[in-house]
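Starting off, we have a lone chain in the form predicted alone, written out as structure tokens.
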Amino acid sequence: MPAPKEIKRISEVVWEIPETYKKGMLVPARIYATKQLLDSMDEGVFEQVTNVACLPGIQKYALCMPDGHWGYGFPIGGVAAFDFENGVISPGGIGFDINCGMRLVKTNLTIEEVKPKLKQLVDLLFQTVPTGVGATGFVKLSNSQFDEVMVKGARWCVEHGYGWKEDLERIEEHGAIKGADPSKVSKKARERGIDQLGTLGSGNHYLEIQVVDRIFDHNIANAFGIEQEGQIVVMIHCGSRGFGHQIATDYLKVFLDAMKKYGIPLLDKELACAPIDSPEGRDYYSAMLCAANMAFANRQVILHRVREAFEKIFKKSAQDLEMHLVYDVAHNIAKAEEYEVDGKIKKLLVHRKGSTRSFGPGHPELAEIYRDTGQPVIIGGSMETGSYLLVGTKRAMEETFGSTCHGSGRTMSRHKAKKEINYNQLVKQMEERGIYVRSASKSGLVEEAGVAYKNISDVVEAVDRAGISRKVAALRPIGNIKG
């Protein structure tokens, strides 16, 4: 779908749609993409990103990353920052799977050591980490314990033996965002979330054994624990499961009424919103953070189970295998952060919908281990195409509210993928390429075939050229577990 004729090229990989494009736009819309990626974007991206530019209190630009595609409310790949005093908060700018995110774990194993035991390892992980729709975890929580998880996030897990203390400094916000209030979560959301800790879920979520395929920056890679090509790492991609979905559903209904109450024009009901500093806005923010913290805890328990599986297969402790967490990042979230706008430092609520935080060197929110390098940025590809480890930059802080892409971005609908892709053929092709896969459902696997996505390398090249994150290492899948 061609981009709107009004779009202007700002630089090699930055495009701008002016405020005059659509009535009600308060700021321009900016899209980060090569010409090839821009031309491949669906019409919904341009419609949605310019709708976002109309929301009250938006600052500087409505942004879309190179993996952008049509989403609910915001495009997936969308970023927008709102002033706390007169801006809004919107579930459509965060996503239903609140704090869907990525976690990367290093090991000291090499592909030569893992290959002979790969099937055994993947089969054990498939048994150990529940996958698929409605999967329940092995951690049984009381209601009061679930309240603690909503507030403490990954810290609750570490306190209860599901992880190492060092893990916490290697998680965005140290694994728990302040401000969560369990009293703002509905009974139905609680019921959907209480037994899902330590579960992968379905859709595009996965647990993947990967090999370091190429290192682009050896100094940064070493600082992140990536020491050589051929090294084995583990990537986890999941979020808050049905818990976050229900919270988003609950508050979308509340916000449709709130928009009438506060006189906010309704461009698209999927962009239902409320003033940040309103009872409705504050309640959703507090509930959303409960889901975000649950997601950090979910990935923490999965990491604990992964370490146990490696110990069992390789007959060594996780410490001896040096299974250190590299980092854990959210890519469906809204967070209070400070940025310079018109020469003044302002507190903003940054919505990232299918976009990853990309803080550069020296940022005070980074743990000391990454203060000099900048934040590790984990970009997950499809189960066939590989993934990337990047690093955050100062330019991202200046241009994109500390944000970059999150993955490869769909180009084929799930429905079309199910119609066009043969399950047995896909499994065979993956095995021929050295990827052993286990899936909870045949349809779940074909929906996530590599051909359904943009080329991850093209997406990463675009953000690298833009300078909003830089390439550190390319990672290739060898074993995959799908929901």
The other form holds:
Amino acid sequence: MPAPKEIKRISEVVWEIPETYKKGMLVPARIYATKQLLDSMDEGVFEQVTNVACLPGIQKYALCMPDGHWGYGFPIGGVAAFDFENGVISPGGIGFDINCGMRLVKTNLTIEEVKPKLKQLVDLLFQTVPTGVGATGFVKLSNSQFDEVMVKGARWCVEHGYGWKEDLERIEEHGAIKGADPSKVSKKARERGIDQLGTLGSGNHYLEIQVVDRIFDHNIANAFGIEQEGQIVVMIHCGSRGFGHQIATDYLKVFLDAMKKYGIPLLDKELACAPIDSPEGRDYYSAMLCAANMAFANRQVILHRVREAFEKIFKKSAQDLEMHLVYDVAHNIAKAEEYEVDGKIKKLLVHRKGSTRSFGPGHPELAEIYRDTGQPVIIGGSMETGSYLLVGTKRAMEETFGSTCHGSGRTMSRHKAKKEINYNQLVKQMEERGIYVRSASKSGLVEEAGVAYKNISDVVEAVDRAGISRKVAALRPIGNIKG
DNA sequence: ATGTTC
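Could you please show the structure of the form predicted together with the DNA, as a counterpart to the form predicted alone just displayed?
Below is the entire complex, every chain and molecule, led by the chain shown above.
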């Protein structure tokens, strides 16, 4: 679908829809994309990103990344920052899967060492990491322990034997965001979440064995623990499961009433929101952070299982296999961060929905190990086409509220993929190309076929050219476990 | 994404 005729080209990969496009827009909308990616975006993206530009307290621009596509209220690939004093918080700008994110683990193994044992390894991981809709985990929690998980996130896991102390400095916000309040979480959300720690889920969530295919920046790759092409790494993609989903559902309902109360105009029910500085807004923020911390804990427990599986198959300790965490990033979340707006430093609530934080070198919030390089940015592609490791930049701080893209973005609906792609053929084709896959459901697998997604290299090229993150390494899948 | 439709 073509972009609206009002769109202006700002640079090779930045496009702007002016405030005059639609009544009520408070700021322009900006889309980061090559001409080719822009032309392939669905019309919904332009409608939604300009709707977001109408929300109270929005700062500078409503943004969309090159992997943008139509989503619930806000586009997926969306970034929007709101003033804490007069702005809003919106579940649609965060996503149902609160703190859906990516985690990357390195090893010192090479493809030659792993290939003979790949099937054994993938089969073991498929057994030990619960996968699929409704999956429950092996960590049994009491209600008060679950409260602790909501507040302490990955730190709770490390204190209880699921991981290494050093893991915590390699997670966004050290795996525990301050401000989570379990009393703001409904009984229903608690019931759905309490047995879901350490589970992968379904849809596009996966656990993948990958090989470093190409290194673009050797210095930064080395600082991230990526030493050579042919090295084996493991990528984990999942979020807060039914727990975060229920919290989003609960507060969407609360916010529809709150909007009337606060006199916020309703453009679209899916844009339900509340003032950040209101009882409803503060409650959702505190509950949302419970889900964010649960998701960090979820990925931490899965990492523990991954280390155990490698130890069993390769008969060496995870320490000896140098299975250090590279990083863990959220790509569905809202964060309190400071940015310069009109020459003043302001505290903003940055909504990232299908968008990754991309803090550059020197940012005070980064752990010392990544202070000089900028943070690692983990971009998941489809299970067939590969993934990327990037690094954050100062330019992202200036242009995109410290944000970049998150993945490929679908081009084919799940429904269409199910109709057009044959399961057995897909598995055979993947096996011929050296990718061994185990999946909880046949339809779940065909929905995630590579042809159903945008070309990840095009997306990464666009953010690299825009300078809002830089390519460090390309990763290629060899084994995949999915929901 | 999701005990895949409250």
